[in-house]
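A lone chain, given as structure tokens: the form predicted alone.
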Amino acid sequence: MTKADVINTLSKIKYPGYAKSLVDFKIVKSIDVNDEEIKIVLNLATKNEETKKRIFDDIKTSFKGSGLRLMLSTVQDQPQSTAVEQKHMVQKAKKRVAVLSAKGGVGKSTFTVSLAIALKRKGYTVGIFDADIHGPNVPRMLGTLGERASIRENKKIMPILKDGIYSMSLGYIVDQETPVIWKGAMVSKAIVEMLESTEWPDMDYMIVDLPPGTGDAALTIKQNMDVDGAIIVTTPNALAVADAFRTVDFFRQVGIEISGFVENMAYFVCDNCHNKLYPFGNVEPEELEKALGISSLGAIPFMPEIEEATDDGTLSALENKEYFDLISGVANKI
């Protein structure tokens, strides 16, 4: 038998719940064949036994009358030496929550915001710190597109304040409409100096809107930050979801409480026959809890208006009563 009948077989065990492989999600992370036994290290970011047990036993008997031994293991079974120094940067915040996705388009920065918005509406001091170097959208979406951080006399950012959210960004040291074409040391440095230079007020909360995926940027977060929690926001197809395994793993790995995920363009309601209607798919949230092995913290629905606010920087004056509910209610829940 070779790796690539191992593939093979093991593109034809659905995960449980899906129509999807474990090939396709993909969560094998590693494959050693020879004449006495198969090795099969899996990347399992589910919390959930049951599942756990069932994919162990689908691959069991897949592989049954092989005349191989096989050796089951995932990931989360190895040592990790994933320890890293604590700076416990931006003190003056009560909690710190990053939120994050494996990909990008779908929502993240959006949510970022609109949490603010939610958090600032229940009487909290909030702020908002723009981890995502490459793409800094939150200026733009808080309607503070073009202003420039002042610097003190001690060399001190002071970070922009708007609607009663302070913020700081990228956008306000570097010309936004200019690419950042950086490499990782530099996004590091870029993250730290900000951390380290801005003079961040007393908060209740600080909200880390974090790049998409599982690189520098987040790993030099969990270096320098006390991150309190993570939120990740995912849309319900089966692409984003399998993204999203390996997002959960990582921040599992680096100590990093989740503290649930936001189902984010869950639906829309039609204009028409006011019906909802999916365009990712309907998947209920208890799959998806199953699948990634943390909570739902809410269902938010597409809402062209939303879409039109952010883009115009007008989302903190909207008086939308529907979604802003819904992601109060992920407030609470944080």
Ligand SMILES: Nc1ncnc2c1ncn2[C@@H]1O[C@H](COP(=O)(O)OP(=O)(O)OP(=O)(O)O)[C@@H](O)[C@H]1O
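Model, not experiment: these values are computed from the prediction. Residue numbers count along the first chain shown, from 1. If you superpose the two forms and keep the largest set of C-alpha atoms that fall within 1.5 Å, you have the rigid core. What changes on going to the form predicted in complex with the ligand:
- In a rigid-core overlay of the protein, Lys321 has its C-alpha displaced by under 2 Å between these two forms.
- After superposition on the rigid core, the Cα atom of Val269 is displaced by less than 2 Å between these two forms.
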Given for the second form:
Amino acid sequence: MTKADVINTLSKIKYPGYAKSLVDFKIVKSIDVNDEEIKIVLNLATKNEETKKRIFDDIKTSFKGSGLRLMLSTVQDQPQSTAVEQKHMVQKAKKRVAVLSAKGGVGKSTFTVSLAIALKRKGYTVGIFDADIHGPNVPRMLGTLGERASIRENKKIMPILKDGIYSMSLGYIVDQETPVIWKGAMVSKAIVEMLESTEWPDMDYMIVDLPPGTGDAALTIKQNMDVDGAIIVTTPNALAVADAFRTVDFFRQVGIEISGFVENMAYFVCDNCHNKLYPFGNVEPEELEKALGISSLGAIPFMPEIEEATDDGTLSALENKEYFDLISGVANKI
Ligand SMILES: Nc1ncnc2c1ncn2[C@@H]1O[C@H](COP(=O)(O)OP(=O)(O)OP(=O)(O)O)[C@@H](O)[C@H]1O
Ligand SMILES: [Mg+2]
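Having seen the form predicted alone, could you now give me the structure of the form predicted in complex with the ligand?
Up next: the whole complex, starting with the chain shown before.
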């Protein structure tokens, strides 16, 4: 058996709960093979014991027939030490914050834009990078739908400035009516190109709106900028929370520590009775904290006014004090 055979076998073992393999996840730190033994060192950053055990068991099963002794161990170095080259783009922002979620439609883009507005109102300079290549929603919510980024002579593109917030989105570059099927490598390339060619001003905060899940966009962002904080948005129902847990684990594995979670559409205040209603279930933040292993940054209610404002791009003109106080509360924690 050669090292290549070992890599080949490992590339067929899926990371528990994911379609990608242990090799794709870049957790194989080193491999040594001789006539007697196979020595594999893993760089496992997950804190989930069950995941660890699964990975170990799956590797043992895969090498059972090899006739060689299997030596399996882990190193607890920095999670990103085995990742590919780390770039440091968008250094013009003092802090870079990523907004992510396990599931789609939980309100990441709404939260991203709201957070930018709250920070802007506090007097900070803020930019939004829309890393959602498949469905860039930031322009609609900011009221910049249909705007086109102008290209300078030096090939640099200028972010769009609206109500004091800078933004860059694929929506400013390509015609959104034309559906584009982006494959993994293309997603990365599009994101890197957009990041590289945008002429960002000096900013206090850059907020990155990621597509849902744990795909190529998240990895690309991680590899190309120093992420200072990452916020996971979730709705409080059990299934979303279970998925959120797996997502937290994935991000930890690729070297992004999650700062905390925001419960969005956590409750609804009834117009007539003024009681709080919990359409997704009433889960205590402490329970969620325990389930996810990260801290709660706040709970945002469902407000019809917010939905309307995201639809017609008027969020930044909205006065809703209760809503922006809650968002501002999250901003204070990051
Ligand atoms: N707190 C809220 N109150 C009312 N409506 C909300 C709230 N948060 C989000 N929404 C609405 O929920 C819908 C989905 O939100 P949004 O597009 O921000 O989710 P997303 O997680 O970014 O979705 P995707 O995964 O498709 O990118 C939108 O119509 C938005 O207006
Ligand atoms: Mg979105």
